[in-house]
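Shown here is one chain on its own, the form predicted alone, set out as structure tokens.
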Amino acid sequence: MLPGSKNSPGKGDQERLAAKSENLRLRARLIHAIRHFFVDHGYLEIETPHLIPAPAPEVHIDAVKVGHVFLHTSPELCMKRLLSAGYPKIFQICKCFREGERGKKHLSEFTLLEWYRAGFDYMALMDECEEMVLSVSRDLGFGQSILYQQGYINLEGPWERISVEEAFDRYSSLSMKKALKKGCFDEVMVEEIEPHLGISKPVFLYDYPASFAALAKLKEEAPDFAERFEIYMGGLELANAFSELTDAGEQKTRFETDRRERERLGKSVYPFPKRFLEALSDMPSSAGIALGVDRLAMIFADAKKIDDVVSFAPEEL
């Protein structure tokens, strides 16, 4: 069989790629609209290296090792060093990499929008998220209402804000405290709570238990909770955000705990991100967020699978 003949395997590949044309054009316009919003709001677009010596040792996120370094799982550590050096409003749209992530909503190589703003906390960041997504929607010609999976999502603010504890009480078969005690918090979130979130209007799910703080600041008036939120649209988790922890000692303690847990689970234990910790004491009070561009494209394209909004899924290479 000759390459390019009517019945060759390559022809099917080309047809699948051609079928993505409309979604890829929308994706390109989406990225342009995101960039336009941040530049128009005084943010500096920056680039940081994809190859880093030490990722954050988060328990459930695995970095891809390349020789003696790692592909970054997010640009967070480098961007916070820039924030600490006096860059008050920065954003980045970049490729990120995570080992073993694959599914209808997951890719091991994906595109992330990440931004940080000095002088903000997580509540102020919620307002900016609403403004950004609605601005992008208008630039794309959708206005304040978009069709996703046979239902309309109203983007007009204010979006709904639900605490994690309230979400467990509303949607789960057990309380948040019981889920934490049984060690099934994540499973209950995915199976019982997430499918109900953001169906007709985006939702901020906020105030996570302190054990899920990661790099977030704890609430001063309620230290059992972290100043962290996630955004859900159409039942799809879209973003993860914090009021940033600026206490280097506390962050080091958390990293040490996470490294021990990774070791207990038989996972790779990464080198310590020393330069990040050294810079952290100089970081101003701030908030930051990581938003999945591929998933946002899924919503605007009304796509069921993440494969439909990227040029090549891993299996197509």
Given for the second form:
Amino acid sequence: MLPGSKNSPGKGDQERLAAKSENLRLRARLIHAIRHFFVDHGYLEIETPHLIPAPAPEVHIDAVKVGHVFLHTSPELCMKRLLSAGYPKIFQICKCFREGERGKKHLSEFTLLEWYRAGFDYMALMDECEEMVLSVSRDLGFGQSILYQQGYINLEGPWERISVEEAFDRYSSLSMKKALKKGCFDEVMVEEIEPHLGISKPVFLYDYPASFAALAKLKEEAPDFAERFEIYMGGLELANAFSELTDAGEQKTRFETDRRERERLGKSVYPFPKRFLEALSDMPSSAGIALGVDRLAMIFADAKKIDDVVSFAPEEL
Amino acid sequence: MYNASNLKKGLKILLENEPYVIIDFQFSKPGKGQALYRCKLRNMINGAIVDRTYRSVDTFEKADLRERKMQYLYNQDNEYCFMDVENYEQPMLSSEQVGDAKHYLIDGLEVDILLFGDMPIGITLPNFVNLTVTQADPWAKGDSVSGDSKPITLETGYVLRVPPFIEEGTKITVDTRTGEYVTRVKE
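Structure of the form predicted together with its partner chain, please, following the form predicted alone?
Zooming out: every chain and molecule, the one shown earlier first.
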């Protein structure tokens, strides 16, 4: 049978792909607009390898193994080595891979935007996020107010800034301290807090407990908290950011703790990212952020599922 | 044994020694946090619906469920009796368990009975069942008021709408999934 003939088995696939045309065009324009913003603001676009020998040993992020190496789960470690080598403003848009992440808002292979800026802390980065998203929205012809899932989100800054502790007090049945003690921080976050975040205005959820710091710097005046924030829009988690930890000794200790935790949970333990740690002591104080491009595309396309903004979901291959 | 990454809509698992089917499933993962598997489950015995959130380390037992071919025998005191066509065992289902299937149960009808261990908990009908019309108003030729259909009663007491030419004593085929008339059975 000829491809495209009326009863060919490929017909359903062609219809499915054709129905995505508007979203795929929007996605392409979105990526173009993001690039435009960063180039315009003096950032250097860089590319780092997808295949790496040693992913960051984060407890809950699993890398896909390919032969003796891994697909990167984010370009963070290589980008920070560039920062250490004197590249003060860099960005990257790339595919990242995380084992076992699949759902309405998750793809195991997804697109991440990461950018780093020397001399910034997380608060300064918040301002830049507001500016970037609003600029991209205008570029796409949406203006400052966009419709997402039956509600309007006003992108004009300043966005709402709410600490994690406040969010627990405001939206959940127990305090952050109690949730940490009971070991249900993640459950409460997903079930009780996230659905309320960023409904009429994007939200910066900031100051995570130190045990959730990952690669973030701790607050000098309150070391129980990390200088970390996440952006939420329409209840969707969009980005994760830090004032970056530059203390190589402290980072090494955290990696060792996380590796032991991975081992305890029966997860694979990666080789130690030695070169990254060596470079870290030369890294200037900086802020960095990873933003889910597919999720941002979902918001502009008013899409309910991440599948709606990519050409092929894994099940469709 | 299943683990959390096996969870999906339609999977049947054992919770507190009762069989549940997952009717809604969502994968969540907050920020740098752990993967959470959020499920809505229906108890397959009493129909109760519960919400549960699981983590990657959780494991689940498979519910011991099997289907057996059985014949419908009779109904007494709101209980429906069936007979296993192979081992002649005669389990009973309550009228709640039988539900709308009662509209189609005639002597000797072969159905699938779902067993949890030895306990009957559900029934699956054939998609099409032939039933006799026991009450129907005669068809007045040229009667345009009654329109395209009229109500009739079947031997099981089930009332449905059929084309006006269907008469008392006729056998018709009904789609048990929709409860609608399909065709007149040619004798």
